[in-house]
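Shown next as C-alpha cells: one chain only, the form predicted alone.
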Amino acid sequence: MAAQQTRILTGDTPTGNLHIGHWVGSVKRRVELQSKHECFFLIANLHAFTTRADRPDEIRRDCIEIARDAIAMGVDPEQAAIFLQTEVPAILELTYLFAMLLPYNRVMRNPTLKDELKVKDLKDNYSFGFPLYTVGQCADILAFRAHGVPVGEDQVPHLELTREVARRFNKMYCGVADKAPDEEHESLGGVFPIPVADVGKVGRLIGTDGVNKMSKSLGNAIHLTDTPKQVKKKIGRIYTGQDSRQPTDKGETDPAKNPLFQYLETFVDDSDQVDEIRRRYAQGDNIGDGEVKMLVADAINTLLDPMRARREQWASDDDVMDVLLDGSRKANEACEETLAMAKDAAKLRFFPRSVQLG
C-alpha cells in the first residue's frame, strides 16, 4: 500500500471461531495494516443467512465471538472499526443498487461463488440470496470507498467482481472514461476507489485433512480456541499423502509434495531450521513427519499462546458489545457520506438523513 494513509476494508462471515487459516490469510495483514491506515473490519452477519437463515441464533453467537477473536489475535478497536453489517443500512441500499449493474451471468460466473456450491454440495438447492451475496460483498466493499482490501487469494475473485462494479458506475454516473486507469477514478470524479487486493504471504492454508482449505465446516482447522493439547493432537492427525516420501528424478523426496512443509514454513521463524529441516528430508537423513509435526505444534501454540491470554481479557460479552457500536457508529459515518455521494451521481437522493445507533 503506498505510505499515506488509505482506506482498508475487509471481514469475515460468523460461522464460527478464528483459525489459524484466518490469521496468515487475512487477519495478520490487518493487524500490520491498523497503525497505518483507517482500518474497517466487517462481521458480515447478513451474509451468513445465505445458509443458515434458519440458525440466527447461532449467527448471532458467532458474531461475538468472531469480534472476541478478532481482538485476541491482535486488532486493536482503538485503531481500527470492528462493525456488523445489518447495523449499517447504508451497504444494504448500495447492493440493492448494484444488482443493476451486474449482469445475473456475470455474477454465476464468480468462481469462488461456483466453488463454494460445490463444497457446501448446494446444487440448485440454494435461496436466491446466496449468488446475491457476491454483490453484497461489492457493496461491503465500495460503501467504505476502500483503497485495499486484505483477501485469502480465494477471495480475489469477488474483488475483481467489485472492480467491475466500480468502474462501470464511476464511468455510467460520474462521467470517467471508459479507459480511464483505475488509479485516476477518483481524480477524474468517479465516486469509488478502484480496490485492490492485498493477499497475505499464504493466500491459502491447507486444513488439516492435507488436502482442502482450513475450514472450519469441513472440520480440518486449528482454532484460536483449541488448547495446547488440542493443536498437538490436531497437528499429529495431518494427512501427509501417500506420495510426499516418492523420490524424484533425482532420488531425493520433494517436501513441497507434503502438506506438513507449509506449515513449517508458515508457523516456524527460524528460516535457517526450517532450510536445515527440508534438506535433511529431501535427502531423507533420518527425519519423519512426526518430528516435523512436533515441531509445527509447538510454533502454532507458541503464536495462539498471547492470543488465549488477551481472549480470555475479553471474555465479557458486554465488553464486545460496546466495540461493535462504537465501530457499527464509525462505519455508519463512512457510509452514510458514501451513500450520498452515490445517490447524488444517480440522482436518486432527495433528502438529507443520518443514521443513529444506541
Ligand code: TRP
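What about the form predicted in complex with this ligand, after the form predicted alone?
Just this one chain is shown here; partners and other molecules are left out.
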C-alpha cells in the first residue's frame, strides 16, 4: 500500500491505568504508526459493560485514565484520534446490521469468546450482550473501513469474524463476486476493505513475579504512576528462578530461563551491552542479579521519566475530555461516511443526517 496512507484502527477495553506491559505489547507500536498512517484509537467503553454493567462510575473513570496514560506514553492527539465507542452511533448501528449477517453458531464458535466465558467462569450466566461484543468489534473496525488492525494474538479470531462479515456484506449488497480476492473487494465496489490483523511480535511482557503475564489484577505490574523508587523496588524483588544458574547440558547457564533477560532485552537499548551481560552471565562470571537489576530499573526509569512528565502536564480531566471530544468528532466524520455507504448498499438510506457532538 506504499504511497497511499492506509487507515489504522485499534482499541482497548478500559480496565484501569496502563503499565509497561501495555507499552511493550501495544502502545509503542501505536506511537510508531501514528506518524505514518491515519490512526484511530478506540476506547471500548461499551465492551467494558459486558462484565461490569453494574459499575458505570468506574468505567467512566477508566476511560479518562486510559486516554491520559496513552497520551503520556506518546500517543499524540494531534496525529491520532482517541475516541469513545459510545460517542459514535454508526458503530452501534452497523453492529445491529452485521448481527443479521452472522449465523448465531458462528459467533459462539469464536475461540477467544469461548475462552473468556471459561476463564471468567460465567457458565450459562452471561448476558445476551456478552457474545454480541464480538459483532460489535467487527463494527468498530469496519465503520472506519480500516485496512490494518494492530492487535495481540488473542484478538485474531475477532479479526477473522470481521473479515467474514465484510466479505459477506460486499457480496450480498455490493455485487462483489463470490470468489473475489480479499485485496480487490474495494476496487470491485465493495463498501468494506477486508482488514488485516497486524500481530505484534513482542506480545506479552512477563510480570515482576517472573511467572505470569504482566497484569494489574495480578499485582505484578510496573505502572506509569510508579515512582522511580517503586520501580527499583519492584525490579529488585523479581524472582529470577532457581534454575537460572544451573548449568545446561553444555555446561552453561541459560539466561533464557531468567525473566530478567526479557526486561534487559526489552528496555536496555544498547544491544552490545546486553550481549556482553548475557555472555558473562552464561560463563558464570562474577555478575550478580543485582547488577542486572540495577541496569534494568535505570532503563525503565529512563523510559518512564518523560512519560511521567507528560502525565503531569495532562493532569486536568478537562484537557483529556477535550481530546476525547475532538477524537470522537473525527471518528464520527469517518464513520458517518461509511454508514451512509453501507445504508445505501442495503437500501436503508432514507434521509440525510449528521451527528454533532459538544
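Predicted, not measured: the structure shown is a model, and the values here were computed from it. Whichever C-alpha set is largest while still superposing within 1.5 Å between the two forms counts as the rigid core. Residue numbers count along the first chain shown, from 1.
Visitor: Aligned on the rigid core, do the two forms place the Cα of Thr227 2 Å or more apart, comparing between the two forms?
Guide: Result for Thr227: yes, a 2 Å-plus shift.
Visitor: Relative to the superposed rigid core, does the CA atom of Ala177 travel 2 Å or more between the two forms?
Guide: Result for Ala177: no, shift under 2 Å.
Visitor: Please determine whether the C-alpha atom of Asn212 is displaced by 2 Å or more between the two forms following superposition on the rigid core.
Guide: Yes; Asn212 is a residue whose C-alpha shifts (by 2 Å or more) between the two forms when the cores are overlaid.
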